[in-house]
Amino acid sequence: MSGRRFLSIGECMVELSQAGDGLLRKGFAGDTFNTAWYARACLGPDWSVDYFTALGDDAMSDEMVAFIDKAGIGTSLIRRVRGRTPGLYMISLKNGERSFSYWRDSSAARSLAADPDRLREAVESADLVYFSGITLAILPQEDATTLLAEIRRAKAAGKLVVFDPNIRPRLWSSYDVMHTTISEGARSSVLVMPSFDDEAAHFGDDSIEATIHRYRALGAANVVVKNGADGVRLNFAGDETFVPAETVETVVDTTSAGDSFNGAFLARYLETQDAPAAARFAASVAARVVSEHGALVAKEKLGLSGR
């Protein structure tokens, strides 16, 4: 395997979903892990994909590591913390609408940046570093500062640093902390991949152009703004392109729409350096993902079996 490495940093959680007759189905998912999953599905064998997080020393953590490894995603960088466990969330359905309940306050992933040397080793080993607003939100402030310092070192070293703000206000202690830390995440990145509905709701952007301008003003050279069924607007070094979303006959589950787009986009962009083509490819992958149940759709159902 070559030395080219895609590193995704964040939290993978235990997922419980309704299985009928009062039973629950167990799975594993989380925004940055989902993106790593789709990047692995779409990248060729000359790229490795690794996940950096912290897990416990319990049986569920062992099972999660085995699941990640089976997906072809590297686990050697995962930090194991004695006495801790993974976070958990449950999906509830009512009249076809999904709602989520979370148990993550004592998640092992909250300490993923608590070992600065291990974090630096992981980041230095990567060619692309991907993280999100959720990655930052779950960390104690001191550890978020540590992570951002390593991310800035990676950017200065010429690595492709990619950030999805993925704004979740309930994870933050205040709006001020959220705004400041997400802005620092963007400032530390080369490419920012926000969702416009989040930016409009929580930063007050009245247009996609305003979102692009704000993130470029913070120092991100490139911005890809996802806008659901209304497509994607790209600004790479000042050149703007619009890519429409693919028409989906029946939307089944939008849980991983943005995460799958990000993973597919980055995979194709790494191989071609053609951002509009990468966005068109990612739109096709995301369309297949929202047509299936669950956050993680098998590679075979993405039409990628020949990859």
Given for the second form:
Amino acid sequence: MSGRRFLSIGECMVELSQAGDGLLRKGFAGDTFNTAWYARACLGPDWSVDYFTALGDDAMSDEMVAFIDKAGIGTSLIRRVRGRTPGLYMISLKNGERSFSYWRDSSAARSLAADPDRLREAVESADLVYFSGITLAILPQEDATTLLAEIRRAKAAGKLVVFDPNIRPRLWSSYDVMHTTISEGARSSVLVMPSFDDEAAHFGDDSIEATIHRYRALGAANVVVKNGADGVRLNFAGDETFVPAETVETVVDTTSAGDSFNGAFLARYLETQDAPAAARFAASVAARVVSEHGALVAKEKLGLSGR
Ligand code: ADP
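Next, report the structure of the form predicted in complex with ligand ADP; the form predicted alone has already been given.
Expanding to the full complex; the earlier chain stays at the top.
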């Protein structure tokens, strides 16, 4: 083991989905955790993947830690907060349409940056640091400032800092705070991986070029813009490439398409430094993910040859 570490920072929640006859199925998911899951599935054994979050001291927090651990993702950096519980969301199905209800306002993860020493130790131990707009949105403003300062230190130290804006207006107190904080997240990163739909809707970008230009102008040297079935456009240090999505016969569930793309892309990029090849690989993994139910598709179903 050469001890290289992929660190993902954010919130993993308890997921309740319909299992028929009024029964609910329990799972665990959340954008940054999903990305860690796919990175773990795609990376070789010389990389460890760790999840950084905060959980409570209840049975559900213990179960989540056991689940993360079983996925081969490190849990030793997870902060445990007495008396707190994980966030929860429920997926409802009505005429084939999915809708989501969330109970996350007081989740333990909101205090993930409340212990700055622990946060610093975790970030310093990593070679790649991954976080998202959702990570920033759930934090009290003061803690978001603390996290961003650590992220900037990581960038200055030469680590690969990766940010998915994952814009969720409902999580933010105002559009102003959302725009400012997400822009700050991008400025503090080396690679930004937005979804064009979100950027067009919430930053008013009228083209993928506009999204790339905005994030590069902020100081992110590299940008990968995901655009669903229309593929991705990459700009790495000014070099631009388009990589198409794979054709999917039946799209079953697009949950975590972007998260899986990010995890697979980063895994391959870390090993080859070849961004277009990594994007082609990630498109194949994401195509498998949208062909299956649920956010977390088992490694065996991802078509990873040679791993
Ligand atoms: P997000 O989930 O963040 O909105 P996208 O919808 O852009 O992300 O999807 C991410 C990636 O997943 C795409 O770049 C593509 O590779 C794959 N993907 C998503 N939807 C489809 C689809 N309908 N057919 C094939 N690939 C898809």
